[in-house]
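In structure tokens, the next block holds one chain alone, the form predicted alone.
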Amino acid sequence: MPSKPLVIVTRRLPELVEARMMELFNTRLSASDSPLDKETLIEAVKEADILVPTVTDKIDSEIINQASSKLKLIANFGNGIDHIDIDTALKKKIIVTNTPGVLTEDTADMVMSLLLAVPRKIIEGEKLIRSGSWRGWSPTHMMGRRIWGKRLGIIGMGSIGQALARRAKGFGLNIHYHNRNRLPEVIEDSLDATFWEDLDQMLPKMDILSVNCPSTPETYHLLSRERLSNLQAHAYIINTSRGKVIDEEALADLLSQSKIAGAGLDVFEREPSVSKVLLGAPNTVLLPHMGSATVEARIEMGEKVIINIQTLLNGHRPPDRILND
């Protein structure tokens, strides 16, 4: 690999990080913020030896198998790893590396944020602020749900589940959790967590569920229509992971149905596009996938692309290495 690599990065990134890395490397910064297609990618991995991707480049076995020999390493933005196609990649000898522990914080603040807007009506509220025409308080108007004492589900008990367990637990919630592998008896007892392995028994009993896992084949529409109609009718869900954990369709009609009393969404099964019914779905909260939108985040995932490129140039292993289970 030359002293210098072509590194092609796919969007734009902190003005600090693409300060670094053209002084760094060879680089090809992205000149539109604007997901690049499929035939653009297809000469990126022919060209680049390091490639920079994010969650909104899909980089599947046809992209992957068109990379020349050069392309030793896909750096990617973000910790999310279900866009890139990992076997085809390590079977070309293609190194995969991601940004973890990053998110972790900036995540549960926002799932936090989304479980107080949703059942206290916060958006709806600042809404009619802006729209003039509220004509002051009322005994009946605006009513939510308080939180205080309620049972919090979470599905994906990893770092970002147990960084919301924290602040879940001084709100008051009562925590319950379901994970593949229980936590260690003292974790539990730090986070006075209840764990459930069966996911059908722990959903009915939930005032408010909160999606953390990642997205795999196993997780997709983990949240499936059957299991999404046996949550109360005046629970809550929050999504901050993957949209594809959830059968989107099911639960906005769900949702239309009175069936489920509301949602806050950060992430959606076929982003950017939402479900119609979705958008017109009452009591809900939807964002445009910003959970981990803050300059400390962003800028930290830069500097671990940093490291893990150079890191290879010098001839070690990047140490956010993706592996094969």
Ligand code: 8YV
Given for the second form:
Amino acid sequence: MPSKPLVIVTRRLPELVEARMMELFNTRLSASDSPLDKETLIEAVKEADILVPTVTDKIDSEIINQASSKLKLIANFGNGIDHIDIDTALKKKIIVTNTPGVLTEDTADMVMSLLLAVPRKIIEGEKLIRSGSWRGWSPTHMMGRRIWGKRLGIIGMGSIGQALARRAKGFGLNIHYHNRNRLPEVIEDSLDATFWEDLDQMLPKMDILSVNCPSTPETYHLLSRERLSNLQAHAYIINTSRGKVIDEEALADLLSQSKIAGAGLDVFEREPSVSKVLLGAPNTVLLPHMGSATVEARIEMGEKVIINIQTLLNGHRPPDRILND
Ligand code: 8YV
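Compare with the form predicted alone: the form predicted together with the ligand:
Every chain and every other molecule in the complex is listed next, the one we just looked at coming first.
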């Protein structure tokens, strides 16, 4: 590896991060901040020693297989790595890293924002005021649903799921969760969390669901049409993880038929496109994948990317490398 490796960054990062990367490495920044197309990504992996992609770059086997032997590290700017073919990268001895930990609290805040916004009709109320058609207070106007005392089912109890549980407990929600592995008893106790080994048993009992598991082949459409149909009609769904975990078309249908009470979605199956049915669905708050969009998180994500690169250059194994399950 050259002492100043060529680092290709696919999107614009916070200025502070870009400046530091320019000082430390031979960094090629993105000029346009638009997602790179396949050909440009292939050119990048042929040239770079290190690639810094984001969730908007689909780095599949076709791209990785064309990488030159110079490419040693894909240092993803972000936590989720479902857009990168990890198996192929590891087979080619390319290390892949992500940025865990630094976006946990901000993403959990975003879940809480949606969890409050949907049942309490926050966006509807705001739109009404701005439309100029508010006629004043009325006892039966803008009635939402109480969240205190309701059952929250968290699907995926990793660090974000747990950060959400801590917040939700303070809002009087009863915490339930489904996860590949049960949490240690001491954590369960501190969160008053009930573990459901069988997702199908948990779903019909929940008032609010939050998706916090990663997108993997196993979690693809985990919330399938059949499972969504088993929710109570007053249930709300929040998704800040990845769109692919939910069958989006089925969710849109069920929302339109009032078989699910509402949804708060920060992620979608085919970003940036959002299905028309979903756009027209009632009681639905849709956000443009902004769960971790705080200045603090973006800078710390950049710092993690830099640490992962620098550690490799120093001859050590980067701290946030992805190992195969
Ligand atoms: C990031 C995310 O903003 O980290 C993740 O997995 O989904 C987002 O919050 C995005 O991935 C940046 O690449």
